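Quick heads-up: it's one chain on its own, the form predicted on its own, in structure tokens.
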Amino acid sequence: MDPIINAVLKPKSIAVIGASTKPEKIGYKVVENLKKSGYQGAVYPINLEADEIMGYKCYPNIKDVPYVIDAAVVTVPAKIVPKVVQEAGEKGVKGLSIITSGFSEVGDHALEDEVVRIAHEFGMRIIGPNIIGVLSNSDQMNASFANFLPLNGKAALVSQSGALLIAMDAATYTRRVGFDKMISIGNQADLEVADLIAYLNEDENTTCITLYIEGLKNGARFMEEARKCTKPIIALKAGTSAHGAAAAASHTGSLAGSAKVYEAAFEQCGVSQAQDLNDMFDTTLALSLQPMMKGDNLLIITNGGGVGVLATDAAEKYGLPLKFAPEELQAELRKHMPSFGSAKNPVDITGGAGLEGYYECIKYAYPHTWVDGMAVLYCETAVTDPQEIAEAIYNAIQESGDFSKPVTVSFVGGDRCEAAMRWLIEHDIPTYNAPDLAIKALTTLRKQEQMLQTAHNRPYKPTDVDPAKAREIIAAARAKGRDALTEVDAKNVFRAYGLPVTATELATSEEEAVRMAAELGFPVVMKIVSPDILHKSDAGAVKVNIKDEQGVRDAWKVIMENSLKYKADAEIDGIAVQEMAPWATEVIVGSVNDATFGPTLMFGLGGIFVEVMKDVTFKVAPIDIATAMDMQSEIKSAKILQGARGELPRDQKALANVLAHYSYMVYDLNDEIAESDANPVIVYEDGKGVMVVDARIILTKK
């Protein structure tokens, strides 16, 4: 654990400066919280005037404070802000709370950064600037001016989105979830979330971390820490709306956009995605209080055919569908339940069920090794007290002696079903008020896990790959002036990283094109070769299935026609004549150089799929032939590939191949390469292999 960020996280002693005996400032706020919250360490208000606030002795500056000081709480304007800092580091301070709003976030990043530098010169760490403050209910610290210390737990939250955390602090009570730290940082300035991540994760008071997130500083820092974390990691991503795609030069680009590759950051480094805030609270409860799901076997017990039913179209919606309980499981729950019950799964103990039922039927079915979680449904009855119900359902899994497998739980009724729920979040049992809630928990727990089993790959390293051959052609084209390659050059850097490419040749006169088409064989593709023209389809700049000499002089004079008049000026290399691969199933890869976790790959089915449904996936880059796999089931249209219709299985191992190869390429020249296609690529029958027929590269700006 890095001292440095303990000590502005956990401080023994607090210097609050711009301390104020005025209540409706920051500066007040801050030292009455931490009197109120009632924090053990020594305060030291800085303040020119005052003699004391609320008890503590004030000092007028810093550096006229006897004592030890680990981190200091700053309210004052922000035009000041780099005067305290520097003071601070004189004094010896390790760290810095920021509280100060107005630099980066109104546009003064010049002095964002100084206060940064005078930080560092010191070998201080900063939070903030622009933050609440910190909350710790390990360390009764209230060192924020949000109003209260949140509802005791075991998670943790780290948030983007100041005036958000104090509305999720006043939230913990009424949606019973607890935190045992809250801590806001702003406009990440210095520590960023993955170093919070890589803190939380040795932290003994941490059992889960939540994040809200608007923007990350370095993509793959936050990757590299999430994998490393042992801990569940709940995200709460905002502002998801596309970027770049007014601008982008390859399909891959007009398709990318913050929330596709986020969502897949996220799931590469095991981070479970929360769809909004009541999901983000729903799922911080279950990651926080329960162990993960090792397996796919769900049992549910109910006392209600209605939630009972509910439950299993929720767990078929959420990717864990039931399955029929073991014959020898069923037979011993028969004996706690009515002859009218039902034990194959849902378990039904009926409405007549009291705490007797709950109790032996938890306790013999919990432990049992069929068994990988658990859900407890309950339905308020005129015979039933929930209160009894939620002690039974407690007792049967303390007694039952087996502890790592989750269970959740939900009450469908009124007051004293509230009371029940309470009391069993109490005892630490995720409890929801709709049996879909409480399932979804489920299935998250049961994500989480598998994602932690992949997460931890380490990242695809092809050996048949040259490099240096890409670079030099690269650096051609760069030489040229230009800033995308063409198709000719694009196919080469393709071959140099081990991608099978059709043959092609550029030729620069009628007849030369004439010779090369005999050389590779009848029928051959045509295309205009010029870095003006990308799209060489809607120039009319492509001619196929060319299948003698007269065809390739008509094919030359139409290119060229058409070239010239879709632009005057165009530069032309050439024309390209390659060979014609024989037809089958079409797909798309290609890449876009996302602005915060950097080279992407994004994969899907070509023609209709990709120009109209959009029937894409993306993955951080690179990828590992595993999740190459992957990828290709995550589409919609996935069983065109698996074989549909009466059509053969295409080959996907190849697909695999290809697509963790070219991840490996966009990684590997990620200082080089914008955007790409390839596009299409024919993927043929099982064990027949794949072609990539076009290639598209836009280069970097340098």
Contents of the next structure:
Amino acid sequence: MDPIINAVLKPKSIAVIGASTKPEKIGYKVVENLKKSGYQGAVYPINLEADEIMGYKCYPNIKDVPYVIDAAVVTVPAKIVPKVVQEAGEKGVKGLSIITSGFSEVGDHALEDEVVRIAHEFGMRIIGPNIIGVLSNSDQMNASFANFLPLNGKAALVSQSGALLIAMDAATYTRRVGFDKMISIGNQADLEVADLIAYLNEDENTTCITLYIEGLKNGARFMEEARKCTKPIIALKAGTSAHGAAAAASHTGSLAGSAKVYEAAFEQCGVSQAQDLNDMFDTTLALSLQPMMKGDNLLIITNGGGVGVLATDAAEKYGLPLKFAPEELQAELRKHMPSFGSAKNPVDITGGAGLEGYYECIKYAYPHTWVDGMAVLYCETAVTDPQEIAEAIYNAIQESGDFSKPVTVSFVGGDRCEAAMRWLIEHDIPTYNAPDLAIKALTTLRKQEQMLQTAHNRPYKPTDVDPAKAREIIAAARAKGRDALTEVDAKNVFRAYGLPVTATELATSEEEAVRMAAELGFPVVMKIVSPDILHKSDAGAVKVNIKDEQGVRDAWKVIMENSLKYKADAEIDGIAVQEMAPWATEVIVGSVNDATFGPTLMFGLGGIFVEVMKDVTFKVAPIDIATAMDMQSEIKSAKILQGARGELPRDQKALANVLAHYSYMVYDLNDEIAESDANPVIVYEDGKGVMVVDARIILTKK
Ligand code: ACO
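Now that the form predicted on its own has been shown, please provide the structure of the form predicted together with ligand ACO.
Every component of the complex follows; first up is the chain already shown.
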């Protein structure tokens, strides 16, 4: 655990620089909150004139304090911040929470950089600026201007929005979701989300990390720390509108958007994404209180058929369809329900069931080896008391002595149910007022387990690649002043990274084209090769299925004419003569450089699927073969590759190999390739391989 970050988040002594005597000021609130929260460490208010605030002795300057100070909370106006940070450094303070606004968030990057520079000169770290502060139940420390500590619990919130943190702080009491810590990170001038993930992973009071993110400073570092983290992470990402689509030069560029890339990155590093604030609370409740679900066998126990069906639907919707319980388990459960009940799954112990029914069934089923996770549902009835049922559920689980698998509960009813649900949550059992929420929570616990397994996979690094060759081709194009590669050059770069491309020759005269076509064998394809004509079909500069010499001669003339009509001053290298790949299933593979996460791979089916339905999926590069297989099943039209309507399955292994190699290429050439497409890529029947037919590479600006 980083001792400096620890000193900021768990200080033994705190100075409040800019502490005020006026109750309406933030500098007063922070001192008051430290006192009210019962903070046990020393508090030193720093104020130019006051003698004491809230009973704490004041000092005019932090350097006048004759004791060691771990952390300082800064609440003086922005322009004074560099001065007080300098003084804190000279005093030997370890770290700072800078509440003050008025830095990069309003465009003053220089002032923010200055403050970080001074802090680093003294080895100090900064949270903020532009924050609410830090709150911690386990340290009885409210070093913020939020009114009170959150409901005590096991989650930790890291929030980029201060206002949202204050609102969530209050909402913890109504939502009954407990947090140990709430950390406002504001502008992340120094400490960023990744640093806090690393810290909280080692914090003994945190079981689950909840993030509210607007933008990450460094996507790669975030992914690295999230991958290392052994605790579940749930993130609500705000601001997911598409970016850069209009300006994108490649097909992939126009389909990428920050939302899709964040979604992919979260999944790849094992972070669950919350859909909204409610989902964030609901998921945090489950992730903070329950272990992850290690298998797919979900058992539902209910006293109501209706909620059982709703839960069954939810299980299927969220990717964990129910299976019938094994016969031996069913036989035991049948002993504790009327003859008209059902022991299959959902286990319906029927409306007349009392606490014994719940108790006996749970006590047997919960520790059963077949069961990986359990949802207990209850509908309020006239013959049962919700509190008694809650206690029966809790006791049965406790007495089973097995706490290795998750359980969630849903009570549907009135005030008595509300009270019983609170009781269950206080006893660490996540409880929801709708059955689908209890199921969704369990499926997230399952998904977290699966994501954590794959998130730790080592990235793919193929050996059959020739980066030097690729860089040579790119350097030659740059030397000609080009910002995009021609198809011929792009294919040669692809080839250098082990991608199968159609045999392609560059002809600089009609006669050469005739000779090359004969050598390649008919039919052939001819395409203009010009850095100024990237969308060759739009220019009428592509001819396919050319069957003989006369065809080559005709195509040469038409392509040249059309190209010059399209762009009179186009720089033309010649015409590419290519083998014509037999047609099969068409897919698109491409890449864009995302501003946050770097090179990002896209995959989808080609033609109408990509043009109209935008049925594509993204991953942050590089990816391994297993992830490349996942990408193929993630698209909606996945069945087409698997062999739909009597067709043979496509060569998904060869395609995975192409995706993984491609991802490595764009990762390795990150400094050179801004965007790229392999479009189309033809995928043949299983065992018959894959062929890249067209290639496009847009170079980075240098
Ligand atoms: N050393 C010690 N104390 C000093 C110094 C100094 N060098 N200079 C000034 N002070 C004292 C002042 O005398 C004053 O105390 P007093 O009230 O007893 O006289 C105190 O520090 C505060 O200074 P003020 O000039 O009165 O500043 P004010 O309290 O009005 O504002 C603040 C300071 C709160 C930091 C303000 O500049 C600010 O940034 N506000 C926004 C903070 C915020 O909202 N952050 C979270 C954003 S996130 C969200 O979404 C909500």
